[in-house]
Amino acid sequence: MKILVTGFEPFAGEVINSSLEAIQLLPDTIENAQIVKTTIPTVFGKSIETLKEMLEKEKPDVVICVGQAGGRAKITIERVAINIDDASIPDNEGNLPKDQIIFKDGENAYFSNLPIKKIVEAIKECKIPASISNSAGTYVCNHLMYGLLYFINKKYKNIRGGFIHVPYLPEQVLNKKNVPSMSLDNIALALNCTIKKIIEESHFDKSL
């Protein structure tokens, strides 16, 4: 099994991104599954193009996109991506789309086909808080998740994929008031637990 895990480059004036820092701590192999890690630009359009290139190059069985959700205290497993870009801040190339459709031939929304509830329970069993989220926002995270699920729906029906949001790291909230954070080790452990659960489920679900 090959699992592609993506993290975003820093954005909005930050010098680090917790998603990228965490995926870089993942080993290259987890329970005989090859883990391929890549950086995604925090840019509308370009983020999806980067993912598309990785899908074509690596041909993964599973894709886990990871993004930073400042303000959230838990690891949140996203349920759904919607077909809209509506940015409140510019991306890393200054794009500020408002009410823009991502793919004109796409559905209004696509749901993750990962076992999201089982993933939440697996992370909790690793003693880390987690929950399901029903909104990935309308920024580049939702944009990328939608792109992934669009490609799965249109071309890569055997791929399982979804999106995970992670909190800020402690060093990112030193000058922010009442904003939660989570240690890098715990975020990386949560991702490791997620991958192990997906691998475990693949033994029971032959479509995985």
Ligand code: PCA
The other form holds:
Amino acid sequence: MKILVTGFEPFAGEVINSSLEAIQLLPDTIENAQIVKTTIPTVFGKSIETLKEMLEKEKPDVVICVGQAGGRAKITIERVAINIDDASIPDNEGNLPKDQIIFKDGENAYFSNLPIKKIVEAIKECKIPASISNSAGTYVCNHLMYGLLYFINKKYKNIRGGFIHVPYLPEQVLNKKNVPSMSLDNIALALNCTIKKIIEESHFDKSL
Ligand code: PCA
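Previous: the form predicted on its own; requested now: the form predicted together with the named molecule:
The next block holds the full complex; its first chain is the one shown before.
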């Protein structure tokens, strides 16, 4: 089995992105699965293009996109991506789309097809706080998640894919007021637990 894990470049003036730091700590193999890691630009359009190239090149069985959700205290497993870009801050190339449809021939929304509740339980069993999130926002993370699920729906029906938001790292909140964070080790462990759960579940899933 091949699992593609993506993380985002730093954005919004931050020098690091917790998602990228955490995925870099993942080993190249977990149980029998090969882990392929890639960096996604925090840019509307380009983020989806980068993912599309990786899907074509790597032909993964599972795709887990990871992004930073500054302000959230837990690991959050996203349930749904919506067909809209509505940015409140510019992306890394200055794009600031407002109320823009992502794919004209796409559904209004797509659900993650990862076992999201089982993943939450698996992360909690690792003693790390986690919950389902019912909104990935309307910025680049939702954009990428929507793109992934659009490709799965249109072309790669056998891929299991979804999105996970992770909190800031402690070093990112040193000068922020009352903003939660999570250690890099815990975020990486949570991703590890997620991947193990997905591998375990795949034994019951004939399409993998
Ligand atoms: N988080 C942003 C985009 C890149 C990232 O890591 C988001 O939540 O949309």
